[in-house]
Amino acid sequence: MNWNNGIQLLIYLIVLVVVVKPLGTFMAYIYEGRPAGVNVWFGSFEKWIYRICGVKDDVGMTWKEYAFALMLFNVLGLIVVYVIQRFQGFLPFNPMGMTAVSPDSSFNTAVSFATNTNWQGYGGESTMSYFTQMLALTVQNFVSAATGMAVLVALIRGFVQKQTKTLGNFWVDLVRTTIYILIPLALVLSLALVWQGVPQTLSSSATATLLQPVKDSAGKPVIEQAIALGPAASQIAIKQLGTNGGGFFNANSAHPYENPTPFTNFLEMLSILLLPAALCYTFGFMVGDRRQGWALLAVMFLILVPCLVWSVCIEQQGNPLFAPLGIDQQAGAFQAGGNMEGKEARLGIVNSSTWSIVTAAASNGSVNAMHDSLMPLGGMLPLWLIQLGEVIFGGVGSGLYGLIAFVIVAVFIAGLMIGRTPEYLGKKIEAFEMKMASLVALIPHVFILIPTALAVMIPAGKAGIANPGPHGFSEILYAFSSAAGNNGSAFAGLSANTPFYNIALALGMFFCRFWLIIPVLAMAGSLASKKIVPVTIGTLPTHTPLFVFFLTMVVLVVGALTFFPALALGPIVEQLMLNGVSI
């Protein structure tokens, strides 16, 4: 790695930590009711959306009840989604003529915004409708990131109360963080895009000569290009804010109406691990620990920063295969050097890197290059990161109470080893929490593991295989492990548009989002009724660096020991292939 990329690394990462603690601050006093400037000025909106729906915002609910009604919300919305989508060509905001989306595309994209995951396997600019884009999916991008934050909350009210049944209100949770985190956030990144030539407008697509005459298929000449717009900005806005990723245009953040400079690129990587950083410290502030929040951060940073490094250096190498031909690959004054197969040559290799790690380290799941192009160990990178359970960083809500699971299996072990019953902040940790927390580790991996076998048995699974061989069975497993891991990004070598990936994935999507939550939630009700243990001589101190030196070893391990037969099948097994060793 050279000078230039780890300048540009270092100030991504002190810029992210800059921030954290003050909009950690603020989401914290949101939570807690306490006056932060938004909530002042709109709080009278905000009775009256209650009022409006009927919400009694002062009655706390079980977590039962708060897992019933936020998946009566989800589910009600997924229908909605998946109805506007059927009927998007009778409604209205459709200059482009968009017909009906197809039952299976329509089943699978509903799931996937109402899980956060956003997978698409569908070209945005040519599928949805602008009703659809706005009404359906954006809602969604906001929803499902206010839920993931809403169980976030719960959990942590499950350490901070002691003996009682509730955790606090969900429609409560839902609203405050939708209009006083998301929405303003939104639109001070949505203003931003449009700053810099986002296009954010209802008109028709925009025509344009061609420098060149082409013909087409017909033979008939081609003088004119049709070049789609549409309301973008608000779009990606909230995207990347609430860890989604569901691209308005079909190249996503690598198309120049989504990401058209250097510094929109930079802004929306930095909006990728905002909140979830940024939650960090919230939870630390809320527990009465701040400590704690900043420990869990820096696990999260112990595992993305060597990926960072790792993949930047690893594309900037380049392709073995192009070395006897007498390429050069060597960065210098006229070229990126590297490999640069699938990259924007306006962003570069660092900046594409580095958003494959992040993307992925976040259940985000936006690109803004390739990840089919990059090189096999390259590509392994965002895929590992999507099987450790997205909790380096993770979704916003989702990632911080899938690595706080991980907590609790970190102190059931280490309290087994020193013969203690093992405490987390206050409150014992039991035989029903730590199923609950073993139920979150490891019900993505059924949801990867099952279903990519599977494809890769029956015809279904393998016509959509573009490139046969590792690279093909990597294709799958890409594929199942984001679905699993609701990020949405994927190897694009393969053909997931079909009645046989749609339903597969979708119901992948949908199990591995709420049969994470309910066990959140039954694990935050638990907590939530026990007292509070003082501390002791004999207390397990989870703030200092030996601690999360031990539970990065505990998240490593369990995704290692998961899937590193899966890897060696695939990315492992290209790369040594690639550097001519015969298998």
The other form holds:
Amino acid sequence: MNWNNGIQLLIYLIVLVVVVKPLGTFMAYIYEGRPAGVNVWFGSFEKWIYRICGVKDDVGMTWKEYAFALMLFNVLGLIVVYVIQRFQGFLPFNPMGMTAVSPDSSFNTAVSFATNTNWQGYGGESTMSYFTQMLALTVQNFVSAATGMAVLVALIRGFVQKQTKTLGNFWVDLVRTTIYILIPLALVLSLALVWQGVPQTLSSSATATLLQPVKDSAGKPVIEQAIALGPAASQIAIKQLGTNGGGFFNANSAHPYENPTPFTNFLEMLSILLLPAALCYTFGFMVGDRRQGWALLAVMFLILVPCLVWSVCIEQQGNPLFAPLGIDQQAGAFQAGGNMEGKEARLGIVNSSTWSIVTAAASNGSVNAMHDSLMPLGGMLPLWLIQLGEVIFGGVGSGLYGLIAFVIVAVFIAGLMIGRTPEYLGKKIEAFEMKMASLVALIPHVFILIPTALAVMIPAGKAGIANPGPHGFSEILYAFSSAAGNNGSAFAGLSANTPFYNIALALGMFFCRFWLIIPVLAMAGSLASKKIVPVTIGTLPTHTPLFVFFLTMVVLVVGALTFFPALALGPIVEQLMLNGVSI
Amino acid sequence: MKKTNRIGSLFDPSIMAPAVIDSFKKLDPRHQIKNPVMFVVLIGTCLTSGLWIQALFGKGDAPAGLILAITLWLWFTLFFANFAEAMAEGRGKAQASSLRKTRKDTPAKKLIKPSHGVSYTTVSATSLRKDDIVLIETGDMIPIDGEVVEGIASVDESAITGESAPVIRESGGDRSAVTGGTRVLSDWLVVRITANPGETFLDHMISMVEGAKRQKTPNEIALSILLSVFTIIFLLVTVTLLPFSMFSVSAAGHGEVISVTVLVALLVCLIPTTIGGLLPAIGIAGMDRMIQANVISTSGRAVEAAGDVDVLLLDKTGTITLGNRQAVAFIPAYGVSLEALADAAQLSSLADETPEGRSIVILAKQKYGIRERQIQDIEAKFVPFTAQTKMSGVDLGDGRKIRKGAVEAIENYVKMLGGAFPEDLKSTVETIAKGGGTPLAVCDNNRVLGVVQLKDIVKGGIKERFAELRRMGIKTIMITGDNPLTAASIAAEAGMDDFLAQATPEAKLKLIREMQSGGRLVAMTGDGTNDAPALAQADVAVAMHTGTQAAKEAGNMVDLDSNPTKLIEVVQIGKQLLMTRGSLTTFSIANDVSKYFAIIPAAFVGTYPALGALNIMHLATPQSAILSAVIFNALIIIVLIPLSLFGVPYRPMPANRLLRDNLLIYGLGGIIAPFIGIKLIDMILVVFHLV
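Can I have the other form now, the form predicted in complex with its partner chain, not the form predicted on its own?
Next comes the full complex, this chain leading.
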């Protein structure tokens, strides 16, 4: 890593930390119903929505009611997205005349967007009409993010409240998140993107005459190029903020119309971690002890920063196979140096590596470089960050509630080690909480390992592999990890738009989203019904550096122990073989 | 103090031998299924045993010798875990059988009605039922638990408590409960039976120490869930490794697919067998330590809860202060010399054997140098205390009648003799009463000489004990019937955090409920019947063995030593129990890191030679690497048996430091230790050409 890389990383991290407190406080105000500007100005609009929808906004829900409302809303949303794709040929805003998407791909995409995964088996500009992009996909970008945040808020209420049954009202949390937090932020970001040159139009693609005609595969000369356009800025803003990641164009954020300038690159990277980081502060604020929020954020940084540094170093070092060929991979005045395969020359090493790490950490899944072309260990880092359970930042809301499940496991072990029944934030952690936290930790592992094992055994699975050997294995492992982590980024290389992958991945996305949300809500319900134990000197403090370190170790050890064998057979052996050649 | 309940050293052959036999019996799948981690090991072991037999017939998935070696060590793993449990149980059983010896079938003298002197019939103790009345005379064994309805006797309870000094049992009051299996040394008792045979305290104690009725405690259940999850995760890891390996072999074009034997070995090494195998032993040993502290707990749940106690309620009398008040000062009436008062007070108390009387004699000697005289030498006649007169004293040969007693009684006495109670003394009396003391007036015929101030004496060393509790994060509250002023002064002297004055049973109950609704876990010690409701409400309730039957039934622990500060030890044992579980869980999981570095390169180096780089321990061969990991995994159980039986040491210190220390020892130690252990085993295997 050189100075340039270091300074860019540092600026990014500093800006991120600076915005955590104001944004976190703002969100806490919104969820606690305190006046915070937008909710005063649009308060009557919020009430109007409840009136229209017949929502009793002052009635609290038990965890079961909350979960039922959430499931109902998400399953209905999923069906709507499916139906729109299947019928987009008959619907308006289709200047390119896109026809119906195939059933398995539609199903995959519907699940993908409803679960905040945004795995894309299709190419946006060549598959989806503007109507589908706007009313199916962009809408889900908002509400799937809001769903994750609502679950987090319900869990926070579980810690804050004592001896009650209710966790708040799902509809209220959903509406407030969407109209007060996500829409204003997305509006600001999309305006900035439009200013920087991201298109926002309903007109069909532009046509340009090529200066230098080329020949296509059939040998016919091509003199014109269609340049895809559309309402891109509005979708890109929320895809970054809501940790969705589903690009408007197939090339995602590597496409110059999604990510035209270094400034948009910085803004988009910032928006990936913005809400997951700020929600930590919201958590601390709402539980009445901000140190608790900072502690969780510290855990995230403790894992993120070494990954960032390591990734940049690996990519900057370049490919050892090129050294014997006499290829110059040193950074200099005229080149970024390092491993530039699969990276945009205009973005360079540090911006591509940083993006690959933050998008994996945050369950975002948008990419500005092809992860398939990263060095083996450079590709392992995002893969492993996903496999940690998407709890290092993770999805908006979902990352933090996932991390809290790990906190439950950590305080349980730590509590035993100091000889006390474990407690967190004054709530006793008992068998039921352990069961639910265990499910949250366990389920993604099941949906990563088993489908990967299945895919490497059956022909339908092996057919999708582009590269033989360990790299092909990594491609499959990455795909299922991405689906189970609700991340959505792809390792590329794998041809996943087949019935087998579309359905297997969709199932992984669905169960790893909702089979985690339901246990989390059940845990919240159980916690809310408990008393709050007062703090004594015998209580284990959960905001100290020691606990931060311990929690980090728990997350790392669980992730490492589960995936070490698989990673050894994929990226690790690939890197070792690569190094072996260079010696 | 002689303790008979202590059990000998760890390697007592009388415990070891049956434990070895039990370890075989416990291989029964019906027993193993109670422990999910070890059940998985059992299934894996049966699988490799089958594979070995298959290999003998020439179709093995690995060399027969390697399969046999791995299989044998897997059986050892199971055996060692069973052995740990059997050892813990054996220690309990040894105690139970020593207790059982006291449960002899003794003849009992059954009375037809509850009074001394009616005729009795001799029956067998086993035929007695609740509410029967029996007579117990000098030398008789008390047949079964009961409550004294008439009489007073000294009883040898050493069989139960291990305490050789006899105790007094009498009707009424707080010392009316008698326990079956103890012996009356003098006098007689009429006892109403309170328990049917088989339900007595002794029976209960035996079943507790044997662990027959042991149920999993809430924490144990939560930990089992966590361990099961780890087991499932590692099951997933190893099961999916087979297809991964198959794919890798076909991709690489050479090498061999990982054998099922190695997969089972990897699985057993990864799942938390250390804690899984030792978990039952830790629980049983926790109960065992409780019994060695002479505390009988009615449930493991209470032992565990003890580790969480936030608030401790203690009765003042007999706990914080010595049971009896002691003389601390003589205050003479106007015109009377101090020596005259001290002399008279001493004379009146010479033959007074009550603790108050003795303390007056001692004070007179220590402070005023009045030496003890023999009552016979001065031709005095002792007048004992009666409930009617409320005074005691002496009639001297020279006609002086010296009396001491309650202020009111002396005032009436001197009035009767034509005297009067001096006005100046009345204010002194009031001051003493307000300050928490008790005034005793002393008179010589009709002349009041002054008062003796009696005061509660805080037990020596108690302040340090409370300071220790505070370091554990436990708040102490004193409960007393005294007025708030007195209570405050004693609480301050004893170093308590708070007090409840003028406590009634209702007030105690209310205090406990308030504490509990505030989320606190309340422990209480008590002995009287009036403590029973509060004991029943408290989360951890330690009844004194000397206390009433009602108190013992209401509590969830009985302290055989009747030492109220025993709660400190109870709390420590509870904490130790949890700490041992937590530390071994951490250790067990931390061990996995090294096992990966041993087994993964060994299993896949044939497919991908580059993976040999992960063999950072430089283990000799793939076979020796796998075998070393399996052997280490089995041996570590044996190595940790003493720790699981004696518990992780607990010292009161802030939670953060405790966690830091234990993480360093069991977390970091758990990562490093197996690297060394596996390497050593590998070297030994190579030296002896075992692989």
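None of these values were measured; they are calculated from a predicted model. Residue numbers count along the first chain shown, from 1. Think of the rigid core as the biggest set of C-alphas that the two forms share within 1.5 Å after superposition.
**Student:** Rigid core fitted, then: does residue 216 show a CA shift of 2 angstroms or greater between these two forms?
**Tutor:** Passes the 2 Å threshold, so yes.
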